[in-house]
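Only one chain is included here, represented as structure tokens and corresponding to the form predicted on its own.
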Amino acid sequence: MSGSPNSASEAAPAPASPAAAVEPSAEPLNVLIVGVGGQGVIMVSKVLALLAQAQGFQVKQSEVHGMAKRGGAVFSHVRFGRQVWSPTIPKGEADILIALEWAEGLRWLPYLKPETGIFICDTKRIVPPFACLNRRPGAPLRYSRETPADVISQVGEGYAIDATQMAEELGNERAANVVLLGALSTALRFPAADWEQTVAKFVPKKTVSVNLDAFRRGRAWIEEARVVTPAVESRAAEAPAPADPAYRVRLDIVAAWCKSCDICVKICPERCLRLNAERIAELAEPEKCTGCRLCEWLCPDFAIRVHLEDISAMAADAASEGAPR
């Protein structure tokens, strides 16, 4: 997990966020939520809008989604205050920018207030198909190369958080958006209990417990990051793997999450995926798979995870275990 307030390595007191001082008599507060289809951008904005309304604010919400599938841009404007006239946020006027995907967060940075805006971004990368023209493992992608440190230094207050990994550790990658809600909650003067009650209204009843854990993790992570800069670098800045390693591809497909949408089958450049008799995605021809990760990045339900296993390293480990001692 990674993140960094706009301070260096020294501990610093929590900054006075402009959002924390909002009152019903003040100017409207502007929160922009961005990401790609399937990540839950609209759910995040609806939780915030409902909570703000319950706190006595007038709320305006505007969103663009519709046909956006995995990889398609989705964004939502939420404005609340004593009186709000327009539902959209002008460029340079967002008090808080919440991004569920790294490149989308960078694309919307011009909308953030340059001196006082708060930037909270998942380091999750969902790479568009046109960025994967070279499908060899470790090949460079046509994707943003900015590191969290590059970006955080350019904003008033910023955090790069590996919300997806945090959700994975809880057993449900799809709760990453709720991790970011927890992070957002630290910037607003709304009681944590009210946040949790509102979150519980929007998530499936079977997942209330894991989503509340995700919310608390995100909230605790930001509170700690405001005092101590985490030392672990994020996924967005990982170095690419060697260009042609001896590797084996393994796909994990969660059948319960697969919705039989056929996106992975149609997008696969090697045509090695198919839907089985139960219309669940499966790897039909493993020898053709290059591990390009397009199926993983474009699955709208997070049902596929690609693993590249280094065969040479595995053989070396096996040899060392079998050697006489």
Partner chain sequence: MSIDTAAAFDVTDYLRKQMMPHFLCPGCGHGMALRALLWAIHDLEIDKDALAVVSGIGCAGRLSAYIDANTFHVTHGRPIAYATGLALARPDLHVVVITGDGDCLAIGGNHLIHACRRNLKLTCLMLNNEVYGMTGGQVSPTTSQSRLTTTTPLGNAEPHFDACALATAAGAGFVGREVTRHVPKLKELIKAGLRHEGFAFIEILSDCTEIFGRKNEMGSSPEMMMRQKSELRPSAYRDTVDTPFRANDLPTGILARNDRPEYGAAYRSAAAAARNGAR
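Just the form predicted on its own so far, so send over the form predicted in complex with the partner chain.
What comes next is one chain alone, with no partners or other molecules.
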């Protein structure tokens, strides 16, 4: 990778592929860490910043954490080297992009150095409410459709890692950010022991051991990835393609129990019910109904029952029985 060895930092002890490690030369090294509020983006950047400082570099870190109130986009720029002036990374200048959430990773891709940048991304999907365009169950989301393989093929060196799953397996989903720290550690020439010391300093006492396990797990995953696919130096976790279950909604309305109170008609968020000529509730626009069940719950006369039928499952059943209708 770029740059000549720096005397201030020792080489990491025998990484599987030392070629992948980058470090600052005359120019500072730029690491961009992105994710969603609550995931631990700032923690990752603080560990990195502190470590770089301890290794004798000048470090500048700037972050947005106003959105850290869970759910908003959060990013943190970390730049370190002999001399760092600006605290932010310009577009196309990040040496390493670490993403704790899939779509956030894609959003920040233009900041990565074309050709040489290293992209490390958790395949975890946190779908924001505004990506839900339709309240119908199983309706398509306006969320990234790219598969990890698609994205990895666009970057110099890329890893789509299911860090959340790994952390879960270790018993603490919240350690996913430390799995990614482990992944990040393979790309820099800081000794593994120093990384682990710094991580241990940052996490609550009770979770030190699970976090160190998470760190090693992330580190091992990348190193193994380099061995398995040395040609591309990239690896994508097998993430299942997002599937949209197909539902059909059916409403049973018991006319004999309906007392024409109009509650269902007025409460339906989709405005798809009405009272007919006999003033009995009926589903006027079935295609609009999302199956939210509000009408079922709020009918004081128990006259409505909502059925959600999984069409894809029904089709699969019919196919397996070999008796299509």
